[in-house]
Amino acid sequence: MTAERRAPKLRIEGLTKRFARGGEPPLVVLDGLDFAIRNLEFVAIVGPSGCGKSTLLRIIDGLEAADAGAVYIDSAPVCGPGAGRAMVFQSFDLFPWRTALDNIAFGLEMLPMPAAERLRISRHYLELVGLHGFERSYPHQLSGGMQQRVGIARALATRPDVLLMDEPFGALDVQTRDLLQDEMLRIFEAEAKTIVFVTHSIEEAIYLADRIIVLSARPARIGMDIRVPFPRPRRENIKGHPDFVAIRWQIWNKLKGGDAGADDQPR
């Protein structure tokens, strides 16, 4: 590993986050986290619901302040949006007057550029995400699955050092899902970026990252924090793995011991 990979892209020291409840005590959600993540490493974050994995995700992007500690990038503190990262939501967020291909250029238009280097490269992202045929479609035209890869095409075109990804693939059917995991790996080795990526999915978490952290129930502390072992690339047939199952199980038994939610089992 070249030293540029083992450094830290991304540095989060002592973060607590609470939320304000009228006349009763605040609601801690965040209770001083402390992590770093390398450069171009893929880190998932999994954790009961309701345990501020979102809202981690929305302080490191600097849509939301945190109540203590502070986020670095690159050693630079976090103080609100800003380039370099970028982020896909569960929900597609496309807008629906917007053609593939315009919604992909959006980000784009805010940038002092051409019109003919922005169209570059929106085709080219369009294409990364495997949508060659769809630039004239509207978000009403496209599957859930389409319109996902859409969101991911509009966050990769600004070209973000850092990528953060909340459930992207929620909302999705199995099926879909799994498709889409197969594309984030594929998208991944080609465009070398450093992932946060949320989910609820323990197998996705395991499937896709270089790392994982498990977060506890409310308020989120850091319970665990896993080396996943497989080499990239990787195949489908990594799930049957003895290793791939004992991480799973682990993962799963520190969640129940969390009081892990429905929605967390093990899959």
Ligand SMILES: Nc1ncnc2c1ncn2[C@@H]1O[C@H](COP(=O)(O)OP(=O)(O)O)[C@@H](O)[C@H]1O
The other form holds:
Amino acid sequence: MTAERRAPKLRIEGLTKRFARGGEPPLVVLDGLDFAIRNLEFVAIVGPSGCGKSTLLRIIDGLEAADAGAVYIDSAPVCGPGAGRAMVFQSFDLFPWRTALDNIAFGLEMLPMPAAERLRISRHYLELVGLHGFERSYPHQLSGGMQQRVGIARALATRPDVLLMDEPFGALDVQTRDLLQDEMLRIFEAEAKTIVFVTHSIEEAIYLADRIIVLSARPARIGMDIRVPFPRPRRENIKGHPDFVAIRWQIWNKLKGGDAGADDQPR
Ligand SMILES: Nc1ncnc2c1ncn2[C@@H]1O[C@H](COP(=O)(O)OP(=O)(O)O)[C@@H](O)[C@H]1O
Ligand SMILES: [Mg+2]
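Having seen the form predicted on its own, the form predicted in complex with the named molecule:
Okay, now the whole complex, with that chain kicking things off.
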């Protein structure tokens, strides 16, 4: 393993975020959060609703400023949105007046490149996410799962090193969600990316990630940091593996606020 691969890709140091609340004391969402993510690591973040997961991703993306602390990518502080990072949102956030292909091309329009090159890259990612034949469809003509495929292709098209995903499958039905999870595994195999993936599904986190960070209730602190022991490529049958079940139980119990030992596991 080279030194470059060992160096953290992303470092969160003393990250603090407060929101003003009129006359009330400010709402402390993040309070001195510290962690690091390796290059090409797939990290899932789970935590109670409202604990600050989206805020954390927005700060990593540079969409929001921290009150204290910093985010470093390749040792350089993040000061605003920039190349090298891309976000996928739960709400897809596609432009309704643009076709699937033109939505994917959107992020590339800010970059200096000939139109033919932009088209070539956009088509490549449209096909990578399985949307061949839907180039000219508008978002309202696509199912939720297809719209999120466009959202993923749009993020990938800018060829970010760091992909930030905020509950990307949270608005989809269970079957579509399962399909997109497998798609995500395939994409992670094909594209070398560092991924930070927020989800409220413990199963999804274990199935997809190399490591899971469990955040506490607000202000978010690291409650658990678990390595997922399954090799890649992942197979669906790991969901029945005793280690999968044990990790799911451990996380669920942590989120519930309990502190069960291994002996407390349901059999
Ligand atoms: N722009 C904002 N202004 C004020 N409060 C906010 C803002 N964004 C988020 N919050 C509050 O910060 C807390 C954390 O929000 P968020 O990061 O969206 O949580 P999560 O994604 O974990 O559900 C919530 O209580 C939310 O209401
Ligand atoms: Mg959120």
